[in-house]
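This document opens with one chain alone, in structure tokens, the form predicted alone.
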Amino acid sequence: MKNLDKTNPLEKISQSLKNTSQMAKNFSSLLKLNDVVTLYGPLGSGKTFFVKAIAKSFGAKNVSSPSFVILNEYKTKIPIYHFDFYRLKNEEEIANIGFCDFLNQRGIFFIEWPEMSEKMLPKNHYKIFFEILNENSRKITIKHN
């Protein structure tokens, strides 16, 4: 997964949860302090599962979806902040939860449904796109700006 950038994205087809979990674990080896990862894709495409697998690879326990609480924080060797902006309506709501302040903390940041937060994100971050191919298969594309 080295040499990953927007002109050289990584594109894989996952045929199972096990494949997706392994891909997440491999990707986690690239992550370092203060990296930001945005995740795009429809409901049920595997965004949360991917983040859960990464968080577990860092030693997190009791990993769950932040859909209703907007943010889950995991105390691991590098703190992990997992945001889910699906229920937020606009950029102002994102700002009101203190999102920019969180980005100034020490950690790795995952943002599901990041479209409204894009102006607040650092230019240099990972973008992961999930496409549902069928019930078990996903096309996962990882880019680094």
The other form holds:
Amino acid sequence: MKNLDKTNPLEKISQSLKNTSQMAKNFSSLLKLNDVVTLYGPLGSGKTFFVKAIAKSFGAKNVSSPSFVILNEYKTKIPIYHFDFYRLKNEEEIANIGFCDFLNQRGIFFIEWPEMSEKMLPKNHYKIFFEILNENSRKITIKHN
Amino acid sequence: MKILGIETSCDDTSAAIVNEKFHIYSNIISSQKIHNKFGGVVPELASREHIRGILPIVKLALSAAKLDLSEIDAIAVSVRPGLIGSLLVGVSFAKSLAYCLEKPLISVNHILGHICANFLEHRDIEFPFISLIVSGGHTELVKFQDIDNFEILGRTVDDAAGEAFDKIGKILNLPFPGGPEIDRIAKMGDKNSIKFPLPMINKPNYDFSFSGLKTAAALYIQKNNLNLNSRKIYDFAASFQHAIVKVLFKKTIKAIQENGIKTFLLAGGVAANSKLRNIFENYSNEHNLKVFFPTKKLCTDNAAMIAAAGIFKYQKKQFADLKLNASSQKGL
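Rather than the form predicted alone that you just supplied, could I have the structure of the form predicted together with its partner chain?
Below is the whole assembly, all chains and molecules, this chain first.
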């Protein structure tokens, strides 16, 4: 997964959950402290599953969807912040939960449904796009800009 | 003995006063009262809204109870899990109040609060029991020997059951929250018309999974062009709801049987689902199992349930000090 940049995105077709899980683990080896990873894609395309696989590889236990609580925190060696803005309605609501303050803490940050938070994100971050091809396969594209 | 309960773990700011007999003097929830009383919409979620809301809500709770702050014996507050910024407002407020009034402070787990909602309405609950807490944020199966001696038997490994309901509701353009709407339209459909996957139903553990079911349902909607104008939506809603209810029921009954338990408590927002209530009621009528669930208004987030949990802790003299902090850490 070297040489990942804007002009050189990584594109892969995953045929199974196991496949996606392995991709996530490979990707997690690139991650450093204070990295931000945004995840785009429709419902059921595998965003939470992807973060879960990464969080697990960092030693997190009982990883589940943060859609309801907006944020799940995992106190692993490098703290993991798993955001989900699915329920939020506008940029102001994201600001109101103190999102920018979180980004200044020590950790790695994952954001599902990040569209409305884009202006608040650091310039350099990973973007991962999920596309549903059929019941079991997903196209996963990783960019770094 | 009277306990002031404070709940700010998510969208709603709530304050309530409950006594040792679990009598509710008042139970004020922001989304209902502030909205009417102060006019204007109360935006969801922002912790700043909790800051604005907490004082008027507590005042309302006191005036509705016709009580003065000096008549309160302790303050119970929900400390986790939830949204950290929101929880902090309630915790800071409760700490300040406890300090000023020189009254004991009680730390309450939000999930335990949901379970304790049952004690507000039922006087004949006996330990040990198993409880299923099922809401937009939780799906947990817990065995209680006593109020402070419990074991989590199982939990969701991905989405909460209520989350699956709400997300599918949103795809169908049903009003939020989707759960009660799906429950409503499912009554007009045939639950056996579509066979959805029943995730983990035959696994030997007590864990749940709803992500795969959610995905299968979302794909079904897309493939069949389901929308609010088609009659098929009723069959879809009935079948989808049936799949969730069946998994929740099977796993819970398995836990009840394997642990030799005679009492079951349903709790959390999805405990308001009519099919889920029915299936447990029917089972209870045919088997030696006492089943309890709160009335619908106490299923969703409220401070009376926090105060109820506070009663148990007060009686056991389990008080918190002023170092108490909120946390988004999951679990009980």
